[in-house]
Amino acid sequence: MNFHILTLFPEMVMRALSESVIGRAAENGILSVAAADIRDYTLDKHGKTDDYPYGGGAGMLMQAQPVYDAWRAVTDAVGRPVRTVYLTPQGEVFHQAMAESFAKEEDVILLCGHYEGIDERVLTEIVTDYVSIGDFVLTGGELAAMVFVDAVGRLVPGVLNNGMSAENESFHGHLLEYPQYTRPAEWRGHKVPGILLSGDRRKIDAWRVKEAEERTKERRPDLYRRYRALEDCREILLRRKLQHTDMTELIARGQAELICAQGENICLKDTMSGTCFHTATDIENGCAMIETVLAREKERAGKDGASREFLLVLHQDFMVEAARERFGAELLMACYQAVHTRREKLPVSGLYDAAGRREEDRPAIRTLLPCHLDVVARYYRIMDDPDENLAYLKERIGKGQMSGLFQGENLAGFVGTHIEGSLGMLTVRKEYRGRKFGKALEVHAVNQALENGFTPYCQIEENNMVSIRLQQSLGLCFSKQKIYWMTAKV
């Protein structure tokens, strides 16, 4: 990812961002930070970039021309439109979900204002997002830009050493982080809670959830209200667990935004992919929720004037035709949901059919690296557009969410976790089939999900009998009703 900062004080931002985690990531080529001095683009011989505001008033305004020319130099160098953020108290308040959204971009331009602001005409011309880091005023946008780069940059795959550390932290799932302790076990008369020394993972996890709830309730009641609303939805969805595991896992993973909730009529949006998950008791309630989703998506589309498609996952048969007729939605696939309902890992013995082979010749499962992207993209396609397909697989591999089975140095097959949490992408190359490699990969994916505290589940197209039989052989339980993936335009 590349951050381009337009500023009057380039040394200020570059000095700060060359340190610590972001600095190391830049040194390792995982991301880049560049600062362009707006003064370099002024036409004034004295390097002046500001002037008095028309209509009078206190202070000075940054002129449109040098800001525009600095922005144009960056976009010309990149060679395509770039999402441009103006850091201003008038913008939408920055939050974690916004950081996650920006972390998916290849390039972001950050415009730092100064004095009393910037000529409105250039803002209208170049800015795509107005962002505030809080309801207070700074002398300039540089500090805000540094906060933005740090919050977004740490989410870029490879920046943090532990891939899970960006997920299990403050604001994940609308909960503040639980209290944490390190050695010594007693300091100035304060002891580490005994349960953390017990080694009982289940009790430790329960303690951490309880402490996070109490801390959030006390310190951030606004966050706690959102957390409770989602927990209430989860309790309702669990009444039909197999049918709604995709929705309860969104909540468990902390990536669910509540769109609608009225009794058993619930609509959630995946903050990572933008997909909306919908369950309804009847057609009228179901259509009312889709109308709400469409209104929200139209409002978003209106900001940049572009129409867009969004994905809608329906959990009732009767909603499919209604979504077609009333909203012009199109069916992408109908699938069954298969869930590993036990908390125990699956056995791995007897897989690979590796009897009699030397140790170095035996198959091994490892996390895939960016160097494996081209091979994976050659054998797996989830999107019709090759560039979009490649970008999706790159993101999944970059997040450490794909594993491969290697025969020596050859990638024989692979499996992964989709962005919304389902297991999938299971592929075994033709020349390696018949050796239980697919089963080995599936077992690995299930056990890995359990290790991370998630419920393993997958969604299988209704006619994919090979995959259905595989899930049955592993003891996964199937939903009675199908799940329907649809697309709609706004």
Ligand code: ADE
Second form
Amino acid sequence: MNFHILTLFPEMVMRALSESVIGRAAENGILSVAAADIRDYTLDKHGKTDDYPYGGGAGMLMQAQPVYDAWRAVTDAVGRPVRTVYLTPQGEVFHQAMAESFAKEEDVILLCGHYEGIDERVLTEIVTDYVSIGDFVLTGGELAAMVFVDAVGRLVPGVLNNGMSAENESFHGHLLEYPQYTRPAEWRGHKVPGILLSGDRRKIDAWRVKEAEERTKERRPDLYRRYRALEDCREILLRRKLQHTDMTELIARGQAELICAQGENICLKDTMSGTCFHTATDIENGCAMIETVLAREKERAGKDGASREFLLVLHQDFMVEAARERFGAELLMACYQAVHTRREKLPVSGLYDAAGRREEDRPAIRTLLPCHLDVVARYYRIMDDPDENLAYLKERIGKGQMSGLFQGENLAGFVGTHIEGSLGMLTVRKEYRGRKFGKALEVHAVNQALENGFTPYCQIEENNMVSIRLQQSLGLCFSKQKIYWMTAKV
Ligand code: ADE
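Having displayed the form predicted alone, please output the structure of the form predicted in complex with adenine.
What follows is the entire complex, opening with the chain shown before.
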């Protein structure tokens, strides 16, 4: 990912961003940060970039011409449209989901204002996003740009090198972090809570959730209210657990945004993919929720003017016809949901040492790397458009969400976690079939999800008997009710 910062103080931002995690990532070529000096682009012979505001008023304004020319230099070099962020207290307040959305971009331009602001005409021409880092006023946009680069940059695959991708941070919805302690066990008479020394994983997890809840309630009542609303939904959804595992997992992964909730009528949006998940008691309530979703999507589409398709996952048969007739939605696939309902890991299978086999020929499962993308894309197709398919797989591999089974140096098959959390993409190349590699990969994926604190589940198309049999053989429980992936247009 490449950050391009347009500023009057390039040294200030470059000095700060060449240190620590972001600096190291830039040194390793995982991302780049470049600051262009807006003053270099002024046509004024004295190097002036500001002037008095028309109509009077305090202070000076940055002029349109140098800002526009600095911006043009970057977009011309990139060669395609680039999301351009103006850092301003008048923008949408920055939050984690916004950081995640920007982390998907290849390039982002950050425009830092100074003095009393920038001539409105150039903002209208170039800015796609107005972002504030909080309800306070800084002397310029540089500190805000640094915050932006730090928060977005750490989400770029490979930037955090502690073995846990940002995606696997098992945080509990919208809660603040629980308190943490390190050695010594007693300091100035203060002891570390005994439970953390007990070694009992389950009790430690429960203690951490409780502490995080209490802390959030006290310090951030706004977040706590959102968390409680989602927890209330989760309790309702758990009444029909197998049918709703995709929705409860969205909440558990902290990537659910509540769109509507009225009793058992619930609609959540996956903040990572934008897909909406919908469960309803009857057609009228179900359609009312779809209308709300459409209105919201329309509002978003209106911002950048483009009409777009979005995905809607329905959890009742009776909603499919209604969504088709009333909203022109189209059915993509009908799936059963298969869930590993126990907390215990599955016994590893299919990777045993065959007698006489050399160490290097033994099948082994490893996390896939960007160099495996082309092979994976050759054997797995989730989207019709090859470029979109490649981009999806690139993102999944980049986030460490795919594993491959290797026979020697050869990739025999692979499995992964979809963006919304279900296990899938299970593929074994023809020449390697009949050796239980599919089972070995699926067991690996289930066990990895458990290690990350998630409930392993997958969605299997209704006619995929091979996969249905495999999941049954592993003891996964099937939902009776199918779920329906639909596309809708706004
Ligand atoms: N520039 C000045 N104040 C700012 C803020 N709060 N957020 C983003 N940019 C700014």
